[in-house]
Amino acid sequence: MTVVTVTNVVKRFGETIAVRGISFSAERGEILGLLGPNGAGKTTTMHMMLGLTSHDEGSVRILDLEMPKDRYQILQRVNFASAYVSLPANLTIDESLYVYGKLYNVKDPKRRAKEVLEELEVDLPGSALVGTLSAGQKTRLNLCKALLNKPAVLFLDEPTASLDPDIAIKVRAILKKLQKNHGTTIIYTSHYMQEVEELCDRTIFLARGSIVATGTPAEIRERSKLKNLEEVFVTIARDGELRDSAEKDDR
């Protein structure tokens, strides 16, 4: 079952084409990378899929709604987490945790803040103040907030950015349960090949906002002849593309 689908979008600022007309889809259960070097869209893309800034062309549906019309029944099936937007500062992680679960229409959230936060391993006194938190801590709670209305989509901005590699293992220990266990579709960036290696069924690659490979990453090295997705990877963000091992053999 089709959850996302992204048909021929383009997004502008300015004179400045961010997003070129891409199209792809992501299934129930699926994992999958959004990739790309800095500037190369997928941030503006994963907004445009969250509502938070319009298409300029094409289509963006969620859950069989049309983004942004249907936004606001969409967002109550989807959450987002990255490690570069944090909660309010001035709250406390019990007061965040249970604004947020009131806002997603959460039944008894103090009751689901309670297991995501014993879930990610958040050891904190819940009258914490969120500003007071470490960057790993801030990271781990904002993933708990992206948990409490269990979404049938998750959008995730290098989740594990901030984190140690044992709370990121546990991290990607956890996604691969949402996938498994509750059909969560995944929408990932990241930069840390190995770890997209270990975690997505399907990638693309952006760069100039344009898609230049997609495929599993076991497809994407085969068509490349690169070692790993971290030689892809660098291979785009140097060139701004991908050319297969077919199209090197005819140069």
Second form
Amino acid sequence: MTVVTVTNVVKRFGETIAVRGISFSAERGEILGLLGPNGAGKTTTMHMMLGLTSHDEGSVRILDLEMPKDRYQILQRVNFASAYVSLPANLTIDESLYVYGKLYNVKDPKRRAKEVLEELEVDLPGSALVGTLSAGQKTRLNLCKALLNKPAVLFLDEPTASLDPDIAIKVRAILKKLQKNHGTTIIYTSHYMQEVEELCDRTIFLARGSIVATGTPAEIRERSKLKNLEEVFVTIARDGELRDSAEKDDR
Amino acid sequence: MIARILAMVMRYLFIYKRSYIRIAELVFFPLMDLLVWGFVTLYLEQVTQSKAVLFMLGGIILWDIFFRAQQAVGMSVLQEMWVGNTLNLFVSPLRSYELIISTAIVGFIRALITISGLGACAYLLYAFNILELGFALVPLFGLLLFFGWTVGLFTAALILRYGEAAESLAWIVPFLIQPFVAVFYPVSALPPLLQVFAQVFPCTHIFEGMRSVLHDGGIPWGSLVSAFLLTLVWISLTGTYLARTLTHVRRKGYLTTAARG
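Now that we've seen the form predicted alone, could you pull up the form predicted in complex with its partner chain?
What follows is the entire complex, opening with the chain shown before.
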């Protein structure tokens, strides 16, 4: 079942075209990697799917609803976490998860907060102020917030960027578990290609606002005749495109 | 809807639970104003035998109702930017009007704390009883709250549009209008052109109304009605501006840059 459909979406910021008519979809229970070098348009695309930024052309449909027309119905059933966004620094862990639990209409926010804290192994007193946590702890707490409403679609913007390798492995395991047990669709941006290969069912590489490659990590590797996604990423970052092996042979 | 509004009210009140400084701040600066200007006016009253001290003390206390309401709404967006929480809020199901209502409730609580603290001090220090305003205190308080929320919304819209660069506006905006809205002196003290300008602000009619009550005890219906109608006009204009600003910032992607900036 398709839960996310992006069709011919264009985004302009003045003279700059950030996203150039891209189309893709994501199925229920799929982990989709949205990849590309800085400025490729992946974060803008994610923000358009979340209704933070409006698109100029095309359509974004999530869970059979139209963004931005049905923004609040969609936002009730999705969630978001980013290494670059924090929960309120002046609230405690318990307070911030309680507030967000209420915002997402979670039935028993205190119990649910306890569950997600255990799930993500956040072994900190609930009375600790968010502002006093390390970057890695804040990132995990943000992930806890993102799981509070058991989202059907989870948007993650570089969620493991500030985590140590041990915690990053655990977070990946949790995401896999979410996918398996709840059929959660995860749309994911990351610069760690090893992680992407391990986690993503399918990847979309963007460069200068256009899709330049799409497929499973194995398919992309095979088509490009490159050793791994790291090399794919570097090639796209330098050339702005990815020629498949047949094209390369012709040349 | 109510659960989300209450969640946001708690989000802002949780902060006060741990911070005595924040609670003290609600009364400290207004109290300093009350002390300095109260004693100055007391002295002037001895010299001139006027009701100046009544008008001054009433002006100080009522001005602070407006100021606290404006700050609660206007500063909320800025506070979220400071703590890096803007993006999380805007991707949650929290609607803009729910956020506005929650900050307005916080503004009401803050104004109530301030008016109670100042009212008690004014009574102890100057034998000035704010309750002397009688029934008129209710509409005066209500209208000031509404206009404070309105100016707060305008400030929030400016901050959303211009980001943290507009931070100082959150503090400045109330003081931009203060000289013209008859807080400490009647409109008749202003030059003729400014007297006309002063009429467009609901505050002017509220403070003129306060002086009228303190002077002869009658309820100034004319001033109250003018203030009410003007508040409706200001709310409509500000609401339109805020809606346009939200569309603009979503088109420009400013919600995300403000959160990271």
